[in-house]
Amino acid sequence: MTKRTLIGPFKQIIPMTGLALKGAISDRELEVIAEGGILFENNLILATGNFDDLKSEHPDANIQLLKGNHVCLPGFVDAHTHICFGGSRAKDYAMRNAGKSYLEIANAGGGIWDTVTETRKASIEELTKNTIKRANRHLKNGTTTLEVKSGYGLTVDEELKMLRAIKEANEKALPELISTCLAAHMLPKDFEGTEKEYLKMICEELFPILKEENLTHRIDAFIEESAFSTDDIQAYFSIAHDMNFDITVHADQFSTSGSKVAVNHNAISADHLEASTDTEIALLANSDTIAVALPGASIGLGCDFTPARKLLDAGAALAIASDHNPGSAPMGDLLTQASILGTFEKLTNAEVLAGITFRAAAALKLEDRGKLEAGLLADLAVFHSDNYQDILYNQGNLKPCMIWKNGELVFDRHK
């Protein structure tokens, strides 16, 4: 017989309940449970509330008593990463900061193609091992669920190698990994044909295997002048939709048009959006597509942030993700990046926390996490503090002291 577990007392629990999926959120709307407890059984939360009340109501529960002041949040959800890769792009970073252009870096052997080359050299065992290592680092920073893209293989066999590595890593990593196929990352240099011919080949040869092996239910594409045009991608997304894949889009990073494609194809999310204008903002706000800001890319490239404030004020749903990748976003610290975005875009604590919890979960179509309420997964990020405001105030320097994933204590900084 499974024993019910009660954790607490927490100085504060921030359950992220009762908040809208779309639009601005004031800090006054945040529910704060003082001297709280969380009751769960197996991997699901049964109740949150006053610790003493829950203790009285469930006298047979296994008590995990906390000493000192602690604040509890839902485990973070990182809805956009590229942590399955080979090699390093440290040279690119140094060249970029020294003033070299994207073209100059590419001509010197850098850029995405460098990572493609190194990822192709890596074995599936190496990719699996490194993906697990990076994922577990994310967990120690509070992330209990993270999306992981392919896109550095760019052949059928190499994309399969990446997605199989991600699937194997998910079985062994501490956080849960949600895979996405980004075979439409760029036209591979060694493909003898046009963009449309490459995409047609991926649809015909890769998509059926993704279904057969259950490697992913998500298809992504980079819509940009240096990658795939809106015209190129129409048939690709139509086929993906017909095959019941969910669609997400790298949109509006350097030029606009990607967000319009995302909305037209009922994409779950449109990610990046640094170049979005009022036109794209209004389009996203009037759709069900989640806008995903990637402040790590802005920090890594030294470019503008996603217009998060305008998106929220227009009524959009805003998630925040790390974009952890070897080229433009090598930091991979979601909490630090979200804190910085909040400073520059004047976001409330509630908006930032929503962006890395339940709104980020919505960007992955996950309705079972992102809040601390009955029936949802017992994914908890716990911090040494007596005030939840300390978490963003410290801009990522205050790390979680304990992490529960699916009701299990998977990280304890005290041990």
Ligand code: NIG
Second form
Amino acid sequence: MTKRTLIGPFKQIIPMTGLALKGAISDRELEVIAEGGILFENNLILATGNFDDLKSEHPDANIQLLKGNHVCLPGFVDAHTHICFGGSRAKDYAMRNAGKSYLEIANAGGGIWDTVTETRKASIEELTKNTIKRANRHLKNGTTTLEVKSGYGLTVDEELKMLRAIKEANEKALPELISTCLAAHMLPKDFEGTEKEYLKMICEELFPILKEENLTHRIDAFIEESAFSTDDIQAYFSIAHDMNFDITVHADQFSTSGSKVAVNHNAISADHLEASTDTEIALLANSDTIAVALPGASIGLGCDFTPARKLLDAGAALAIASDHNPGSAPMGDLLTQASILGTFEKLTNAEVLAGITFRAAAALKLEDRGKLEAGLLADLAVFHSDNYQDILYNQGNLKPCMIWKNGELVFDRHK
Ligand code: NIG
Ligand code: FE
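Requested next: the structure of the form predicted in complex with the ligand (the form predicted on its own having been shown above).
Up next: the whole complex, starting with the chain shown before.
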């Protein structure tokens, strides 16, 4: 049975419509619907507009009447996380703050490898449970779609365990989870062979199972001096491409070269980019690859932010994601991080909000969300306010009061 719902009146709806996918956006370009309503049927938006007009045009709709001041945005999309993991790296964080670098800790046996050890020890049930718990916390902060990577298993079986846990978590978690295979996160210390041999094994033994079990359609790799080189990854990405996987890259985090690999392989996104120079910025701006800034990693590691302003001014599409992971980005609060990136990089409200809505959806190749318009998913983040500017102004401290996912009210702070 179809169910038509009209929700409102909102003081402001920010539908994020009519904005370009690439380049700078001024706040003047943001459409603001005053005294707005959103009409949806089942999981899809039918119309947005003036609440009273929609009410008289659709007298049959079930009305969800709001009292007080509310602002509505599209539910946020977090296009890069590693929330499926075992253990904690609080010790690494303390060591970094006491003067050791991320790479020094990794080389001394800590870092990603520590999380690999803890994740391998965890059962699939534990991983599933923890992933659901973390995903639901993200939902309460406004995120209705969340990408989740493997990459702490680093054997065929352990990567499968992670991806099966993410698939299972997606059945039960409130946000939708989009999985990505990051078996190319680092060369596992217990693998007897070279980087190329490890990647060949992953292609031959893991990729076919990913297809068979429908575990993911996305392949990621960490291109870095401590992980995989441009040369190591050529064959890996070519095979992934031939098997119809979408490609995404951990690029230019500490040293450059990853963004070039991303553009050459037509990657959907190149993520991190803290070390990108004008050369990489120009390369990304002239490509279809979405640039994804991860301010949570800069805040977690105490290093430079992605040059977001320069990327936008050069004409790149900029998304912003949390990178929530136990090592470099333990906070996992997208709105706080995006707001802070905005202050340091001088981004307009429109650019920050685009970075966590429709531009982030594009980083996952999702065309059905990230804006509030007819035909798209009824995923809504609602805040108590009469002015959308309050959201970034409060730097994450103004939390959503209601979240709608696929047309269902899945979170109500007052209940
Ligand atoms: O995106 N840079 C590589 N991977 C993750 C960190 C993973 C970890 O430290 O556990 C990142 O920052
Ligand atoms: Fe990451």
